[in-house]
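This document starts with one chain, in the form predicted alone, laid out as structure tokens.
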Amino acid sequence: MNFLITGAAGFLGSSLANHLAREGHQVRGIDDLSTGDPQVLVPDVHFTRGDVSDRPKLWTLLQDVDVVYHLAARVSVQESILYPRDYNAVNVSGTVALMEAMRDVGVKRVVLASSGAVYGDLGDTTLVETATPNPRSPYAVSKLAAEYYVRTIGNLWNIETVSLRIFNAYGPGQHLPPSHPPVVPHYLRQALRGGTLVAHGEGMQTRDYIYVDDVVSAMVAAATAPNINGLVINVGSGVETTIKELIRIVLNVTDSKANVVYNSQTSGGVSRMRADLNLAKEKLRFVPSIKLEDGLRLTLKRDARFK
């Protein structure tokens, strides 16, 4: 098949692009390189540097494409609180521009990488796709808006759409910015360096951590799965892990005696997150296969930054 991946040089985008290319598909990628690195892409991925809002460039890249994977986005919750206008411009306006270009060229299916963050804090419950979203950050709002735009425009213009609400993905190659880094690679780096692992609140908030290879499996399935048009589907591990338990596992796999500090003066954010995977199992035949401790060991093994 012929694929276009937006955000192809990013963490999830590059993993997906390389997987599809190794499977023999024709893969084109576009990324503005604000955080991505094209050096991680295999040579068979045809990469173009560009903005997802550049419709003329998209018209060229979309020729003869069967399915678009839309992963281009800004992804930091904390950063979005400081720069909500930028998050709206990239995550919402960029999505609309892509859908317009798909309409113009005649591409018939798009898979949107959304986020479990759209649910917000719904209390002590497993998160089901039918739950009413309660986004708590501009990032989450932008992802929810993108879902609505994709589905609505898809219905109007006869484009098949599916939005995958991806929970806390981690794995080798995850971007580690100097400010507001993702918790998993940040903890691994701190543990290996003998630094301090800081947890917000009491560390009892839970998250659903999913290894990158499992995310890729779900995304690959979404390209060809029947009867998923217009759906929103969770992609997670189905397991909730407290921050305190994550720290314990990180210290174990790194054999580290790093200090741990719980900062009760800062909010731990959403109290609980766990993806209900019944719809993913039914529609995508998706069953995650990599447990958290195994995924952390694989990350240490495969990511040169942790050697």
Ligand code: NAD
Given for the second form:
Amino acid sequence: MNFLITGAAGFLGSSLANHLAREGHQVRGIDDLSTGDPQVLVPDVHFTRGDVSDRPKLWTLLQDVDVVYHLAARVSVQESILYPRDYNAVNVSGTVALMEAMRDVGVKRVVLASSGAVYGDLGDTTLVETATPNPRSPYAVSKLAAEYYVRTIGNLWNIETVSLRIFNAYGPGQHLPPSHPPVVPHYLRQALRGGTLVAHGEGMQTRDYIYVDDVVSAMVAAATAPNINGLVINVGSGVETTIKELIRIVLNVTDSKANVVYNSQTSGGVSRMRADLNLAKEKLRFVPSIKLEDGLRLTLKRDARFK
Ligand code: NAD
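Follow the form predicted alone with the form predicted in complex with this ligand, if you could.
Below: every chain and molecule of the assembly, starting with the one above.
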């Protein structure tokens, strides 16, 4: 098949692109390289540097494409609180520009990388796709808006759409910016350096961590699965892990005695997150296969930054 991946030089985009290219598919990628690195792509991926809002470039790249994976986005919850306009411009307007270009060229399916963050804090429940979203950051709002735009424009122009609400993905190659880094690679680095691992509050907030290869399996399935038009589907591990437990596992797999500090002055954000996977199982035949501890060991093994 012919694929276009936006955000192809990023953490999830590059893993997906390399996987599809290795399977023998034709893969084009576009990324503005604001955080991505095209060097991680295998030579068979045809990479173009460009902005996801650049419709003339998209018109060219979309020729003969069967399925678009839309991953290009700004991805930090914390940063989005400071720069909501940027998040709106890239994550919302960029999605609309892509949908317009797909309509113009006549592409038939798009898979949107949405986020479990759209749910916000729904208390003690396992997060099911039918729950009313309660986004708590501009990032989460931008992802929810993107879901609606994709589905609505898709309905109007006969483009099949599916939004995957990905939970906390981790694995080799995850971007590790100096400010507001994602928790998993940040803790791994701190543990290996003998730095301090700081947790918000009592560390009892939970997240659903999913290894990158499992995310890629779900995305691959979404390209061809029947009867998924217009759906949003959770993609997580289905397991909730407290920050405290994550720290214990990180210290164990790194064999580290690094300090741990619980900061009672700060809140850990959303209190509990666990993806309900029934819809993913039914529609994508998706069953996550990698446990957190194993995924962390694979990350250490496969990511040169942790050597
Ligand atoms: P990432 O930052 O590694 O990837 C995003 C890529 O988009 C980067 O390579 C960046 O350079 C590119 N990009 C940013 N703005 C662009 C623009 N205007 N035009 C073209 N390219 C642009 O992040 P990631 O973790 O790989 O996330 C990929 C997608 O998955 C995002 O849409 C994100 O919201 C979604 N997602 C990720 C997670 C996760 O835990 N990693 C969870 C839920 C959803």
